[in-house]
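To begin, one chain is listed below as structure tokens, in the form predicted on its own.
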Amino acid sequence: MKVLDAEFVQGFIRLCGDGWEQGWHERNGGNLSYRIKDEEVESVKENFVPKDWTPIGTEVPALASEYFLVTGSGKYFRNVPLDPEANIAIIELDDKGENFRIVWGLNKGGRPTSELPSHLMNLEVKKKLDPKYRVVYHCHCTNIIALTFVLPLTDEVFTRELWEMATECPVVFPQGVGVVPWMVPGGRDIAVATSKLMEKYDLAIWAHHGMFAAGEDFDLTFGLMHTAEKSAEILVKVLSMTDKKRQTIQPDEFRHLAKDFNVDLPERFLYEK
């Protein structure tokens, strides 16, 4: 099978695109990556070209060996859907998870995302607690972004407001959402301050930048993003009219959405204002 045949690429290529419809990829903004399946590997595994190693910057032993369909480094998500082999990549890691070589994309030249210590750092934490998390995705989602130069930048703050804005929130996220301060990006700081929270969180915000999401595959990803994303909309519309709220959630009321859902909302976030 071509590459571009496989499911798993075209699920890939779509999400960059939606995206980038969202407006969440200005330029070379964000990066998406997938952790694939041995099946998938072997169905597309007679394309492959290896290149050279070269270094993660980080180790993720626990991802030795596996295969991880990425975005380009300084590639435009706009572009994914119109020219896939030039802008994502196949990459291989070694049996110590410390070096990676491309096998397949990037024709044009060029590198993986440069955020790839992130996305591996988070990978290797979502595989440890559960093997069916695949997908980490990236962007700049403008209305979170906005929230983090006017909220405190704690993981109770931005939970509390992202699920009183939008009912479904936390059964979406019921773990909420945890808060990285702001760090250079592309480095190995700023990934393990990521894959700290990844270990508690599906959704981590980095401050006056964007945020990432885990997910199993990519409709669940992409909709954990879209969700908390737009609740972050709506609370800037309500804090462009008001700096007080009329009424909104209590925390009884939480608490009884979460029984007749059947999710558990840890107590630190109940709190009474």
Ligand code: 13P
Given for the second form:
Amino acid sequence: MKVLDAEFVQGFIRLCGDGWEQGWHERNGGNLSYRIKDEEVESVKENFVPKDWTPIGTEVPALASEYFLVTGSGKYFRNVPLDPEANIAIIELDDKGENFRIVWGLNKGGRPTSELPSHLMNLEVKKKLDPKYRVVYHCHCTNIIALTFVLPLTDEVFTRELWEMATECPVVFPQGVGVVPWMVPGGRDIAVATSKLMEKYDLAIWAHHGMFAAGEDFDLTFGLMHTAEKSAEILVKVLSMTDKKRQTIQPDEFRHLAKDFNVDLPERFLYEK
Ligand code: 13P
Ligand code: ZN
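Any chance you could show the form predicted together with the ligand after that form predicted on its own?
Full complex below, order starting with the chain above.
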């Protein structure tokens, strides 16, 4: 099968177009990775032409010898649906999980996203916790970023505020959301900090930069990002009108919701204000 005909490649391309349409991917902002299933690799392997091995910049032994579909560094999400083969790539990891090589794509040159260490470390953490997790998505979602200039940069405050602004939020991300303080992007340090949060959460905010979401498939991961960013948009609108909410969802009401929707909401997010 041609790579572009594979369903997982089509799903990847669709997410890139959807993210662009949301306004989350100015210029080359954002990146996406997908841990490819064995049977999916088999179905497209005939097209692979391996290039040279390159260090990842970190080590992900639990992902050794696996294949990933990733966006290219400096490539624009808006161009992915127009010319996928020039803007995305399939990479293979070596048997130690320390080096990668491009086996398909980026046909006009380039390398995988500069956030490859974060993507792979997040995917490794998630694989160990639940092998069904395959997608990691990073975008520059405007309202979440805006809130990192006005809210305290704690998991507790961001989780509680996002939960309050849309009733579906505690059901969609009951574990909450983590926050990484501002750090230099693109390296191992921010990858370590983010992947530590991914042990607890499916969402990690990068202060003054954007957000990472992890999930089992493209729909769930994009939907998670969209839900959290929509809630942030509502909070930005409310804060633009007033510095205090006249009424909101109360801790006991969250506890009631948790019972009826059968989700576990950690008490540390249900503090009295
Ligand atoms: P890349 O173009 O290297 O993926 O970088 C974009 C980005 O959002 C960095 O955080
Ligand atoms: Zn970014």
